[in-house]
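Just one chain follows, in the form predicted alone, and it is written as structure tokens.
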Amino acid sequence: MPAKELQLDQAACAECGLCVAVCGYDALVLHATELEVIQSECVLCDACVIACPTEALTIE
């Protein structure tokens, strides 16, 4: 079975930089129009999924 990873939708994206503001471990990084995922950072925490508005973001 595959490792899980935290997924970005970026067409579902808003940019609102919500999933940025509550990411405790410095794995989404905002830029002017996409928003980053660095999977080496995240530990699958979920708080990033659980803020987001447009459910851009997944774990699978």
Given for the second form:
Amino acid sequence: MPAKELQLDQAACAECGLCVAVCGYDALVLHATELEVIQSECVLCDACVIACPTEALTIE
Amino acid sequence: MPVSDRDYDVVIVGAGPAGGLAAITTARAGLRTLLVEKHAVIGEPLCCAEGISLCGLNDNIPVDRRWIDADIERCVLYSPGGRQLRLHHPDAGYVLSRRRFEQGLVDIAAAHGCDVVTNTEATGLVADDGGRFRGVRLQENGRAYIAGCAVIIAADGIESMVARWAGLDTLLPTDRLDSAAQFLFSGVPDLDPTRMEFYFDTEIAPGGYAWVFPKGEDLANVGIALAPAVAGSRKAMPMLREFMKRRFGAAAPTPLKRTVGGIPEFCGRKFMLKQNVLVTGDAARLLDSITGAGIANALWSGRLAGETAVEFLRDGRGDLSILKRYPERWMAARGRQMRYFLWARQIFLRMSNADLDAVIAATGALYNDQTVTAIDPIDVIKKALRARPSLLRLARHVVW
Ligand SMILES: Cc1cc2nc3c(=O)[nH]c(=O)nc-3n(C[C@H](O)[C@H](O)[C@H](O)COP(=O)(O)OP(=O)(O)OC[C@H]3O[C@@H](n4cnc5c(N)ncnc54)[C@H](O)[C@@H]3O)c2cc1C
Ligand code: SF4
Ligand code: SF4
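Having seen the form predicted alone, the form predicted together with the partner chain:
Let's see the whole complex now, leading with the same chain.
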């Protein structure tokens, strides 16, 4: 089975920055028009998945 | 890379309310100021319900009527069992157009000589050997450069990276925030253009509340904020859809715009200053923990940060201790209420629907059908607690 990864649904993301504020690993960066996920930094802690208001983030 | 395209006294990152008022303050005092915004359009995308108290705006900046979408005179709080707390306050506040408001602030700053760059993202800070910051790294359409400066004001909102680059651990644990979603609607039925509605119910908005804020004509911001710590796997956007069914039934109006965002809990003064970086507004977590309001605190902290930067550069000859006046003054003005709200939030998060019914019924009996001209929120909370003293037991383990 492939390893799990943080998945971002770009269409659901409203670029609000809440996930960036809860990520303690600097694995998320919010640019002007897109959220960047830096998989190499992500420890799959789930904090951003819990906080995101739109279900744009999942760990699968 | 050039060390600096141009040097400034102050570089401000983020053109929200905090950055806009900081820029007005420093530019008006004659400091060479640069205001940097990563988005192309000031005030967009919106992450706000746009409500502000009269004094929250007027105490900080003379009001331009073009910023106002609605004048608020009434608030109604609904309990789960249908009890009401009706406040009639002729000067309660406004619903802003944040788009016009923020552009208005930036225009004033620019008229005082502030340089404004949009479409430009701050990507890092430059420090000298002594740990003092000497500039901000900027990225504009593939062009990278450094803007040199003596003071940096971080006004970059909830996602603030500037505060982190300065060395502050502004990480928000998920039990210290609200997660919010909102639609802008046209054609809202039963809308009083002067009245805000708030709905409290642990089923509708666990750990938070739902709102309907009028925006002139038949427009309204309709949203909910919930606390992920008590909401479990329930999310703000799907819960907002549920609330719309309850509020509007089958006749739900069509949404014109979607807004989502986060509301951090107040964290004390600890994220307001690091070396010569002054952190303001949401970046410093300066929000009222009960209402989730942050615009007034953003304005207030932006103005005080700007004023302190002026003192530092004019009289201080670079003495870093002058900058400590910024958090001190802000806490002197706002600290008591902010700490009280933080404490009250801990009780609120633990309240049941029966508690909400009892508190809204009791405070309703005191305020309904009366016109009040000044509301002290601390006084309202005290009265609510007196009405249901058993709530105080919920606060027994609160440490702050
Ligand atoms: C759904 C919702 C409803 C709300 N309703 C209300 C309300 O009714 N009343 C109220 O008082 N408060 C409300 N708030 C809170 C309020 O929106 C904030 O407290 C307020 O916007 C904070 O202002 P600010 O200037 O600190 O930050 P922001 O308004 O977030 O501005 C930060 C700015 O910095 C820019 N930026 C960020 N990073 C960079 C970078 N690296 N480079 C360049 N630019 C950058 C951003 O693009 C943005 O323009 C609400 C919040 C939410 C999420
Ligand atoms: S919290 Fe969700 S909606 Fe907000 S920026 Fe992150 S992924 Fe997008
Ligand atoms: S799962 Fe945790 S580490 Fe990964 S991006 Fe989300 S908050 Fe950061």
